[in-house]
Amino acid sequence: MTSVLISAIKRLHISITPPLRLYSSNVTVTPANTNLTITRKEWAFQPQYTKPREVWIENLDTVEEQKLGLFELHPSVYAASPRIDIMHQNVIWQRKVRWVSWAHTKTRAEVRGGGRKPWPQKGLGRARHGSIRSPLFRGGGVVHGPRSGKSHFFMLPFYTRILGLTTTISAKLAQDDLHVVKDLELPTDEPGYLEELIEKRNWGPSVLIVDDTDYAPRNITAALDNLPHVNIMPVYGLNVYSMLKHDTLVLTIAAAEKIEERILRLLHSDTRQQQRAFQLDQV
């Protein structure tokens, strides 16, 4: 019985080869029989608890996904507790950074009228005054009001900042709305094209696109200009709000590893000499 089990399989030719990785490295191993690159990378920082998180990466050229390798993502990064309270607090911080009140109300000397004085202070048997335009008249001024040109500017710590972009990265890739492609190459500058992949792959009503620079390809460029729901973006103005308002996040191969060494460079280095330059006297 043993013996024809054995034949069996040997008619089977079963070859078992190790799964593909796909990294970013200098290091480059080409497998036999595919057209994979599979590279090793050496973290300047490696994880010590955790493994590292592997994504799929994906094309662009066409409508139907292709899975072209897979690449590692540090565990550091992509792979942080989540921390409600943390992204909160950035996109509270983000939203009051901008926001100038343009309320205004008048005091009691920017209010027209009341130059005389109402009626004698003495004599009549009524309370004194001087004006009727006092805080305690109808259509006089107002006491500790609104005043237009108030800022509502504060400075969230430098830490919170980078640890409110690491939990939003980490909950994209746990709700798998985080995708890693190759590049942001399109055969056509049509949106109609672009409409149909995102639809075709389930990325949702609105998409992010973050690349490693501010100089995106041509076509990609024009096929955005009538698409108000997808939005492209350089590495250095990634933000906390920008992902939460989107429901899908597209990062090319070099935006994930510009992202990965900036904050793990962040989380292993001393800033406090840095920072002490931009302190703010919030008192």
Given for the second form:
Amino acid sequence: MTSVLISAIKRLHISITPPLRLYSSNVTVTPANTNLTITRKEWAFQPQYTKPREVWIENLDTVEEQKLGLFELHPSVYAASPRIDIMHQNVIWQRKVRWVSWAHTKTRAEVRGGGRKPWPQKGLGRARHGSIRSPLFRGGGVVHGPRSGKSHFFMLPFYTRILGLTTTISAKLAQDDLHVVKDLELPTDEPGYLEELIEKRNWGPSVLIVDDTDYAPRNITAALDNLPHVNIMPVYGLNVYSMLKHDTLVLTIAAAEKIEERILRLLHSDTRQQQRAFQLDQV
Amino acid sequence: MATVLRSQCAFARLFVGKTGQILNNAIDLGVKLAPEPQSALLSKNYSNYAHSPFVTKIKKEQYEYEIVKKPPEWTYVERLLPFNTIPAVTPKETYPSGWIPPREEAKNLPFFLPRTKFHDLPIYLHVTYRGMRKISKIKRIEGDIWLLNDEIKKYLKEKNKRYVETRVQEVARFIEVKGDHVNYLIEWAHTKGF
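Which structure goes with the form predicted in complex with the partner chain, now that we have seen the form predicted on its own?
Full assembly next; the chain just shown is listed first.
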């Protein structure tokens, strides 16, 4: 492995090729692939200043990685600034939005007993008390304790959620943890094949695969059934928490384009009318 | 009262029109509505959906319509539909509103200030502490933010004849300038072509 890497670097130095971005999993691949498809894209909203990001199109039908082509991604979506604060806000929101706390304590009124005055008010030299279930007593009620059914629901502002997606996806791409594959066709339905592929390509233990439809090919669904650390998700399920939870994000070309198209449209449309119903400060 | 009645009539017409469109769920399909006019009891104040005359008045025959593909009238409907995205500006000689279009040569600078989706400059004034603190903010800066910071500092020093304090946020890509310098900053951005 290392010798191959060294030889590859040597070859690069001798021939003085233009600077080539070396992926961690790129070393075994010969760059002289003649049938590369290089896609230059025309977006509805062209990038102004920042250059489009280029990614390799990879395959899943062999364990060894093959570069099928080059693909451009819009910088507004795939080259956003790495806002860790926004990612954190999104993760907190995702955890809280569906969290209902069922912790519960009883007040002095709800604890059984304690209706009678335990001892006379005066004449015994003891402290005055009206109930053995007062919060001062052992086994008494709890003051300001948790009451069950507490919802932690809140909504993060819409464009904070959008920015959460773009910044996380951009961070994944910048850290080489985002891979674009042509399709999800596997030769077998054995989970061992996919494990070997992930091991070989150094994708880390956990992988999130995103497709644009919620119908995946049979082989990949059968293989993923027994791999709890490799998950598959449609584009509409993509979220910050899952992207951060998994080491590698694998998008199909269709998914990458759909994410791009949807986010670009939202970044360039006036959504105030749709958001008006959810404003908190309306009369 | 008359206006209320008219608006409710309008709503009734719209409601009948909507049902056909939603069922089709297609933009390029023209919908011909049944010519039968809606005569709802309009003086009633509806408290819930079930008591609305629209619910009781909708009969089966009202759904019967003919689908005509791309009639010439459809352009008039398209004109009324809301924009999917904010449209691009049509180039003109002058803009009576005073809006200045961005210039192409701004893209060759080492820094860049893109327009917002509403084609405005992302320069804002934040007034806090009941007007005691004013901060001008330049957002969405691309490229060399520190060079841009030096340039606006120099420009504002010339204009104000005093030193102005700025704060650069490199990750969130914005610069905050202490004081209300929004007009100077917009002027500067226009000279650069942003």
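Positions refer to the first chain, counted from 1. Throughout, rigid core stands for the largest set of C-alpha atoms superposing within 1.5 Å between the two forms. Since the model is a prediction, treat every value here as computed from it, not as a measurement.
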| query | finding |
| --- | --- |
| Large Cα move at K117 between the two forms, threshold 2 Å, rigid core | yes |
| Residue shift check between the two forms, rigid core fit, G192 Cα at least 2 Å | no |
